[in-house]
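Only one chain comes next, encoded as structure tokens, the form predicted alone.
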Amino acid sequence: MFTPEIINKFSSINTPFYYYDLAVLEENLSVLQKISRQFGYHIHYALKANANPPILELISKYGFGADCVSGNEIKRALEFNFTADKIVFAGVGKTDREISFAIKNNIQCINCESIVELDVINELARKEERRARVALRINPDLEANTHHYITTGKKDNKFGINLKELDDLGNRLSDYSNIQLIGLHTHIGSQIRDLEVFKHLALRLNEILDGFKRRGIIFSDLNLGGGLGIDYENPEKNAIPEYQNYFKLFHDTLKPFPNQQIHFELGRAIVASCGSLISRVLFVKKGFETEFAIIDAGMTELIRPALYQAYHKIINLTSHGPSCKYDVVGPVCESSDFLGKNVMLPETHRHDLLAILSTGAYAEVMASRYNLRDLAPAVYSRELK
């Protein structure tokens, strides 16, 4: 990813900036397409991970669908050639305007998160004189073994219809004359590396599907969400996630009904490895017990370490030699503004270029202008040839 020629070109670009290696993304997409087709699975890219136009252009060319969580994400997906019949719309707090927009554009499915939301979708679809295609998002009450801020499938999370409501829901489904119930949906969290979690999900879904079948309800579509994690510790070695094991686990454990279509919503797994945040060292400062590498990128460009205590591998692109330990920190006026702590780097100097890896997902999309900082631009590999 970082050849001497590329690093030399970085030197003339104002930092910080996000760098996207589209060849890395294309390799990931090619592998994902091949393996998902082996199992007959449908993939929807989660735009919340990264919605940059060149990223979306490339992903849509592979024929994948889109997973959106806002009306603007639906608009962006349509603008970049994701067809409406492959767009799904999730989110616990959809506005009436967003729901109506989804219905008018005849998207594949609205993933409904509550019984009260079903009431609203039915009413808005009636006003449009349409039937809205809906999947019920079920909260399976499963531990995802990930950070508690990105866990979404426990009963105390705000997401999905809880299991205790299923009987009441089953009794009311016939009331929704403007809803076409096509599917069941679930998503239990993000950055899940323990594949055993997904086995538990498949087993729980088998029970739920059987429960609906007893009521005479068999869904045409089953959407298993996403959440497959990546290797932040060794991103260069493991740039491609464990797609084969991930899909095979569901193939071996899940018991779909005949002709039931299986969908996944992957985001981080697709785009994280293609992106890096490039930053310049402003100062190297000796603290009481800590040596600080103060750089010109911070929590405004990458909030994950401050928000989730997340780890990103950091490398020095321009200095080599014996290693020292640094806290790599940003310029923002918050003690939470760090990119990495106790980071082993070659002896680092003012003006060195650092690369914070695996930032293709949930970096640029979560950027802010706190402290009135400028938003960092994106630079793509094809621009540096």
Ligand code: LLP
Second form
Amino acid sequence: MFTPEIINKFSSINTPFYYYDLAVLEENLSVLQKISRQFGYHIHYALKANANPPILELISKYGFGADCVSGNEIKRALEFNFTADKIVFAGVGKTDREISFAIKNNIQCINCESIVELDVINELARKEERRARVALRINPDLEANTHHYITTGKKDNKFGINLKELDDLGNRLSDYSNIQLIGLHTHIGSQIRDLEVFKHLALRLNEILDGFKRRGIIFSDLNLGGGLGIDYENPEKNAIPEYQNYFKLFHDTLKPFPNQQIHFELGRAIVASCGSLISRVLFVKKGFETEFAIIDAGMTELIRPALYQAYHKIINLTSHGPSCKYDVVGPVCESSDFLGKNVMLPETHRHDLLAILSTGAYAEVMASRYNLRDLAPAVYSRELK
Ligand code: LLP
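Starting from the form predicted alone shown above, please give the structure in the form predicted in complex with the named molecule.
Time for the whole complex; same chain goes first.
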């Protein structure tokens, strides 16, 4: 990824910037396309992970659908050639305007997160004189074994329809004349590396599907959400996520209805590995016990370490040699502004270039202008040719 020529080109670009290697993304996409086709699974890319135009152009070119969580994401997906019949729309707090926008654009499916929302979708679809296609997002009450801020399928999380409500819901479904109920949806969390979690999900869904079947309700679609984690510790070695094991696990465990279409909404697994945050060392400073490498990127460009205590591998692109230990910190006025603690780097100097790896997902999209900092630009590998 970082050849001497590329590093040389980096030195004339103002830092910090997000660097996207589109060849890495293409390789990921072609593996995903091949494996998902073998299983007959439909993939919707979760735009929330990264919605930059060149990235979306490439992903839609591979024929994948889109998973959106706002009206603006739906708009963006349509602009970049994701066809409406492959766009799904989730979100616990959709506005009336967003719901109407989704209905007018005749997207594949609205993933509905509560009974009150079902009432609203039905009403808005009636106004549009349409039948909205809807899937029920179920909260399966499962532990996802990931950071608690990115766990979404436990019963005290705000997401999805509670298992307790399913009975009541089953009785009311016929009330919704402007809704075409096509499926079940679930998404239990993100950065899930323990695949057993997905096995529990599949088993729980089998029970839920059975419950609906007993009431004579058969869904044409089943959407299992996203969440497949990546290897932040060894990103170079394991650049391609465990797609094969992940899909096989569902294939072996899930008992779908005949002809039921199976969907996934992957974000991080697809784009994380193609991105790096490139930053320059401003100062190397002795602390009381630690040595600080103070760099020109911080929590404003990558909030994941501060917010989820997330680990990102950091490498020095300029200096080589024996390692020393650094706290790699940003310039923002907060002690939570760090990119990595106790990071082993070759002896590091002012003006060295550092790369913070695996930042293709949930980095640039979560950037802020705190401290009135400029937003860091994106640089694509094809621009450096
Ligand atoms: N589907 C739904 C309904 C979601 O809420 C999400 C992510 C996805 C799919 C995609 O999940 P993925 O395959 O990317 O794990 N900012 C956090 C991650 C938040 C994920 C939110 N929902 C982070 O930096 O770790």
